[in-house]
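A single chain, nothing else alongside it, follows as structure tokens in the form predicted on its own.
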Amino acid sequence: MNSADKIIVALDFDSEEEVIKLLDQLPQASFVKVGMELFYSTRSGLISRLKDRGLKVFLDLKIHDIPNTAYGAVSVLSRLECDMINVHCAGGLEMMQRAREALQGDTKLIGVTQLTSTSRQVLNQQLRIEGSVEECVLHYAHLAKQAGLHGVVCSPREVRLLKAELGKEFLAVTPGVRPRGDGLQDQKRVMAPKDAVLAGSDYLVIGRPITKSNDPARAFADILKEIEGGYYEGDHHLI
């Protein structure tokens, strides 16, 4: 996989003109997310649009419910035959295996563990949810992985421990992923993209630094850069 592949575009807009606009000045994107607000306002053609295009698509509506509910949304979710899907690890391991279980063709099953907008604070006071970050992500991630799903969401941050536990082929696919100078917005545990894909990322979804730029095409060139030459901060998380 080139450096390339492994930057999945987030399509953060509300509607397909825009889509359409952004894909038109970004012809290095081969990965792009389709989150609840695109696929809410346009539905399931849009999926069909964007493979005709030769886009793989990972479609990002963390399915969280009961798991009869989470079984019949994979099954109908996977006939789309987007590249991957995703469920809340919070739903618990039946509802993953069930999820699993309804999985067709091609499509992989990933587990979201802890939003990267949640900080410890958010985890122990408001979810009631004890110990530090990481430990909740990797206990959620060896539940996903008991359930057969094929990897998670997690912050770059959480990626070495998880792949020393889990092995390298369960898949990490992390948000929470910023060029070096570039705000944070809403997001806690972030990573520069050098330092993600050292970490051992498989795919860095990023959406804001390439979307909101005045040259996309641009953006997404200098993240490239960043990924491939050789600009690495180390221990130093740059934001």
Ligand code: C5P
Given for the second form:
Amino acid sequence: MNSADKIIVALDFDSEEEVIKLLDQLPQASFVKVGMELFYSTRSGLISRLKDRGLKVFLDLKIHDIPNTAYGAVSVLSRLECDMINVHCAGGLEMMQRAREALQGDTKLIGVTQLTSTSRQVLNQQLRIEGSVEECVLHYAHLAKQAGLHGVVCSPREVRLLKAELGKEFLAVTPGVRPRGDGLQDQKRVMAPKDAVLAGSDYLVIGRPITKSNDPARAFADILKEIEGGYYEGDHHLI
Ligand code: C5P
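Moving on from the form predicted on its own, kindly provide the form predicted in complex with cytidine-5'-monophosphate as a structure.
Expanding to the full complex; the earlier chain stays at the top.
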């Protein structure tokens, strides 16, 4: 896989017009992520239009419900023939197993471990989960593998351990990617693109560093240069 195909551009917009405007400026993109904001505002029609443009689609709805409801949700979403969909590992083993049973076709089912905006303090004090974020991510990843999921979403910081424990084939999809010099926004557990790839990330989910840049194509190209050549001009700015 070439480096451009590893980048999943997070289309965090609330209208199709904004998506089309961005994609028209971003011919290098081959894989995009549709999250809750965009899916709830445009619904499933957009998915087929993105696929008609030749794009691979990750539908990021983070299903988290009782096992029977998760089964129903995955059955329905499977009909959209996305490349990737996901459930929250925090829903537990039975929920993930039922979701996996419902999956059809070639769609990959991925488990969300801990959000990349979650720090250890939030994990321990608000979610009341003891230990480190890494321990929690690995525990959830083991459950996801046991349920037959294809991989997990985690921070690139956890990928080395994940691959060592769960094997190279178990996919690591990593948001929390920030080119050097870009702001963190609400993300806490971040890494630079090249470091994420070197750690073993299969896919880098990148949103605002590209979508909020005043030159998205340049931002994308700079990220690729950083991954491939190790240098990065870094002269685009968040707006
Ligand atoms: O703009 P940014 O690069 O922070 O976007 C990251 C994307 O990845 C967002 O769409 C967010 O919903 C998603 N995501 C995440 N952390 C997770 C799972 C998904 O940031 N654990």
